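Take a look at this one chain, the form predicted together with the partner chain, written out in structure tokens.
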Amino acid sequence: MPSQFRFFPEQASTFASRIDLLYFVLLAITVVMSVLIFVMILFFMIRYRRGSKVIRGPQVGSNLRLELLWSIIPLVIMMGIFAWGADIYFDRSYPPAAALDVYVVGKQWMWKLQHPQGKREINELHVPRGYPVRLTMISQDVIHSFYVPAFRMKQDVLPGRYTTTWFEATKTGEFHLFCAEYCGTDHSRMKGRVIVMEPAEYQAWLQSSTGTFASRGEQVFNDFRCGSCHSPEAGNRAPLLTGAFGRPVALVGGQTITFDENYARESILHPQAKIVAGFGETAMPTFEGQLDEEQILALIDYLKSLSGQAASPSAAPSAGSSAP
């Protein structure tokens, strides 16, 4: 951990440079102006003090053209920030598509936090250099925010719905991770790390690891017996899950929503909130209390499997269950 003071933080993310830069524009803004206005106030002050014999001439009620000029050149230089900050907002809200999931599950004071290929950490994130990971993430009480000041990412993680963004390391190395929504009494103490490896490295400490996340899903699956309605020969009974993830879905009342993580999670617990199409009144029970958060995204992870082609090749050799 670097623990050497400095004035600037490291830059360690595509996002860092690109966030400084505009920081550093409004910084010369600020700097300008207020420059502008102690220089004008202490020349004011000098030149026109009490009892000073210098020609002050007629008082100037007011100026239009003065008051128009200093409200339209401010506001139009405020836009020009306004899309400039925006366009990288955009960029930073929406993850790319191939970008290497990470499930993040945030608790009252730590952050635990599950790769798809198993391997599973708490307050600590391997991630490699030079590839986009996306981090899809929820709390199991109150409101937390996953913030690394080096990749200038801050995301704040809400129970009962998840919420993504996502990072591209530039440097490997370790970087503090701060929890930045004030979550309790040890909300200072929900630090981590996050180490950033080569690639090849981040491979090797992947290998160790036993059992994809799917595979749990896949468990979960069977044991909640998902599968009594979820599954061809259960007849017409609930919609068919293999490769619905991703996809747009029809809805009763007309609406078209596309299948995403938090309309899967919305069904597991809350059935009645989005009915498909053609399925009436379903009978399906809430799973409200009986499925913590992991296994819920270890479901909807099995579920990203099933509507992809063949599952990860370095996934459990179960790939091709009878389960649909």
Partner chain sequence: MKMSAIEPRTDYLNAGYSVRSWLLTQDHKRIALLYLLAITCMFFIGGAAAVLFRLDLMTPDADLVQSETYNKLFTMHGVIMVFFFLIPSIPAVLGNFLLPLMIGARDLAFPKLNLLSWYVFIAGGAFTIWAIVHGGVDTGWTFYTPYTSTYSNTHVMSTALGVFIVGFSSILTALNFLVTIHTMRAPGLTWFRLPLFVWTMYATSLVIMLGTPVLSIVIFLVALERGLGFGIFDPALGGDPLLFQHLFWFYSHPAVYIMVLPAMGVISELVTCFARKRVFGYHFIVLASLGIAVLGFLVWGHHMFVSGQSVYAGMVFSILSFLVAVPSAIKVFNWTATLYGGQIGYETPMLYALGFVGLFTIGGLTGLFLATTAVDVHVHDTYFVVAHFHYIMVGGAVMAYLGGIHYWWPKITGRMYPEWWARLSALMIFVGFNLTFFPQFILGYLGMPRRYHVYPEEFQMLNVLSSAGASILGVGYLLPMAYFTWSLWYSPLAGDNPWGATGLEWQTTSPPPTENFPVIPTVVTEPYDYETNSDQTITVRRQGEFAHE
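Mind sharing the form predicted alone? What's above is the form predicted together with the partner chain.
The following holds one chain only.
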């Protein structure tokens, strides 16, 4: 029976091999420098031990070439590693435009995940192999951290602010999901799994859902009568939302901000924080304490759909499609 012991988790995403290579290079440099320092210490201990016949008086002199050599070479190596790490960091920071969206809410002590096509999961995330997946995440209580070792992916999940990360799985199977930030008594039990499926299998799994996430957001929008102000029939009582998501918004005071997830959330919970130019002091009430994080995410997905940005069932990989 083969051994199940592994020094490192398997590599199951496009970033895993890149991150591992950088890590091993850093480890090799650390080992080489540590051995070199240890050998030099040992050498001087023996050479200048008590009773040895060596010159111990002060020696005045310098070697400019040697001093430049041991200063410039480490500088070049460290700057090269910095550029290498920065390249990986920026690639991780900007998901592809065609990435599949999944919304994540962390709470003590579980992961709640929502697919725009309607599927909802707890402590499980189903994704297709070979397709980039963008996670938009927020915490309902304290700081959590979404960590999948096999993908070499870890992103803090914060209360009050959306964070995003993305990955592209390269292998099918089940992979551990952990919370990597101590979040309370049952932190160690806040775990789950990521299930990577073939695209055709994933599409069949998605089709068993009823209703999209945007349609759920539309229901919240109607239940709280948001259209009584944010519609053409309201007579310019509030900014129109159709086509607004993703575009710049001019604010009172001359500032301009992009209508993104964090701005939408702030406007729902703290409508007086950033007032759109031309509307003066808004009469919109705060919905803090009336909407939970899942309802807010649903509303945001509905706003995206008004701008043609929300995912639809056709945006998921189909049985006959191939990875990009």
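For clarity, a rigid core is taken as the largest C-alpha set superposing within 1.5 Å between two forms. Given the structure is predicted, the values throughout are model-derived calculations rather than measurements. Numbering follows the first chain given and starts at 1.
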| query | finding |
| --- | --- |
| Shift of I122 between these two forms at or above 2 Å (CA, core fit) | no |
| I72 C-alpha shift between these two forms of 2 Å or more, rigid core reference | yes |
